[in-house]
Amino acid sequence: MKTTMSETPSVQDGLYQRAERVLPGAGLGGYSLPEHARFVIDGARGARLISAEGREYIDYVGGAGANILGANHPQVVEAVQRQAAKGLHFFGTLNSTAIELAERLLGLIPCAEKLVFTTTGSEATAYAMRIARAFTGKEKILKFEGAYHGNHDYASFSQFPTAPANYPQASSDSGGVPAPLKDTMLIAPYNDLDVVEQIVRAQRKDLAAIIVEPVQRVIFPNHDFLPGLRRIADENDVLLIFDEVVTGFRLALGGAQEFFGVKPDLASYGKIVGGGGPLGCVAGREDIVDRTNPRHKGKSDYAYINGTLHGNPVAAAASLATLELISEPGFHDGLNARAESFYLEMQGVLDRHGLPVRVTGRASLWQFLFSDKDPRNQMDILASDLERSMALDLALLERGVYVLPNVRRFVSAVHTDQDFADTLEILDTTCRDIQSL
């Protein structure tokens, strides 16, 4: 029987038909897209992905925030270059990249007196749970409701809630997850400093440290809450942990800890830190720290951190050439400000057309939201209306605008000013098209 041109699948249901025999949900991990809205990345120019068949979409989701200076940035690019000639991968002593990208961080990071390196950020989140515990001798962990500190087992408790938690009672997210667990993981509401105060004075002879993103997901901390944390955390020892996977080298080249005025005993990195390549760190208290020395293998404090790829010579070659970039005078002031301009100008857009939809965030980091206020906690965002920012999502996606519905995105230093304006366009016309939301 012969094939009419209408039953010729494109070049990327192709793709997607392939995928689907081989990867769960022809995806990469925890997303999955619509089959009218989905595509197949084939590479980026600049702020925008270029789809198997050609077709731009301008890019906000920038590599889950790692692209800062977007996917493929010809310094960044020329030192992976440079590097992969001498070698691609070491293992079992150092490399002088890596040592050269550690006293670059530690120059850095203000809590940072001495480091160790990871692959990936959720890596990071689980060593600082474990370097904590190992310094503390106590197993318990307070992290606050809704919070993603990664993708491990001690992570995988109240990171998608839908109801209020049982204060501090967990409760896991996903199968596979060992049920004893649960007992060492507290949960509070963020921007709560009296639930956490009750919390942690109930629980500090127990409680290791109090994990914290300063900037959780979308919601900002109300102004005494990252000071709150230290304050308790000081009166009850107990560690203060920052998961600054997303923040740190995005708020400001301090991260988190510069842009709010506060330095945790412990912080966790991973995205903008490995310049879009495979790695993270945690930085923080030399005498913390020091409980992965190697040479204190086989005491009862010692905390085992070892991967085939921690400091591989590539990603931190990638980190060196962004972090120089990043580190211009100015670039974060500039990029916090161009975003903060755009968001006023979606929100002038989606005012015009009388939707109930907030463009919430500050510096680079924003996403729609039908409320009337900027939330201040994850029941907050529950409240909103999600169906409808979903439904406002896939619309843009589908008109080339690349963001996943009802999630964080994000604005990198190489958004144009068409870009943006391209972006407005695409918000009208979608905001006239989905009046019946």
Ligand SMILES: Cc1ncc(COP(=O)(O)O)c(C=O)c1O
The other form holds:
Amino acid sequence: MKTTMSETPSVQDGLYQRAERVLPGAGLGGYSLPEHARFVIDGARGARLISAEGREYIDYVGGAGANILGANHPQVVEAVQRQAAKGLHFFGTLNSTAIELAERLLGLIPCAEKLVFTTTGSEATAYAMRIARAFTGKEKILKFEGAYHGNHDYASFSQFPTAPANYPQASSDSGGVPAPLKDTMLIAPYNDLDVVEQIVRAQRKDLAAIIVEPVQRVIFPNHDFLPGLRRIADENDVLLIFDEVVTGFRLALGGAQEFFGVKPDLASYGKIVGGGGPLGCVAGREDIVDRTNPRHKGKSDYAYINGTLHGNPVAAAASLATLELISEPGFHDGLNARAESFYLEMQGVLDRHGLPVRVTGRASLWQFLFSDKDPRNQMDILASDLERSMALDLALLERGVYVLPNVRRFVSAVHTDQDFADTLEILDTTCRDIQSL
Ligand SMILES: Cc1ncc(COP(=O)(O)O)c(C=O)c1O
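One more: the block was the form predicted alone; return the form predicted together with the named molecule.
Now the complete complex, all chains and molecules, led by this one.
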């Protein structure tokens, strides 16, 4: 990474100076990289991002998981251009691209009998919670410690804990969230069915739903966890919501539902379903999703849903092109197998250097953890040496491997063997230095 002491700022430093004046922390959200590692993206080529200074980065951030085909797959770009020429945006009346997409999604999402479009994954989880409350007439939602469901108020509890919680009490992650909401959110540790069952039994009269990331960040579920949640939800008259914003269309074409063989009542989608554009959805049982039917306006079990960009035709076109490409036979098996053999090769490099790092993950989701075991819950993540994994990630980033420190990352279908080979070589040289980090 270029650092310059010259009087005239580099192109990139100039962009950062401009960004500092107009964007808090010179960022686009929750991440702020240290000065020596940060860069401005100008474009993409396959799985390589090109910085404003023309430097290449091998991209494992993948648009936070949206870019399973890279940032500018030619077929997706062409579909977007074609649709843009017909119209960028309409509202209030159906558009034919959105109808075609809804039909396609109903054929792919196992639990989907009907769906409603949203603009983002956050909206999709917020609406899933609202629909569950409207349908059951109950107010509380159980979420898991360390789970991320987006940026809205109800999701902003116990996402970033630093110590074990007093379950089921939620802790707030953000200023500005009204205090009474805290009592509507219940928290349980991921992968612990006993605690979940105790909480659900005690709260069933007020509990509308359990919401779970089927793979929580990079933590995979124990084999009985998701079936156990299904059973507990059924036995206690509570709905089960899968947040498939990351896992949807990634683990398998049918997402976590197909990969783990468990069907929720509702599922929220974002990221891949938008093909890189602003589109998400909530899909699920017809009787539940129908609570959003505008013909029910005025009834107490009607759940209001609306958004200027819902079903946006350009995003829908990007989605249809993406779905076509990832529906090719063997797409997910091939992606997952290539990713997993890459993890083994990375593990080999780390082991040769005697670093106590684990490449944790499966399918196309992974992360480095300084730990001797795969994590089962958020407390296992906190027990790992997060300072050292952050140092390793930042050292890789400086050397041209784009990972965000201590954030789960992705392999995409456009990573080539050369991308993997270059990454392994950079990891090897980084490991020589990391001993002293
Ligand atoms: C599991 C999960 N749910 C919801 C969201 C929120 O999606 P969005 O950023 O599109 O609002 C994210 C985003 O990273 C996510 O990972």
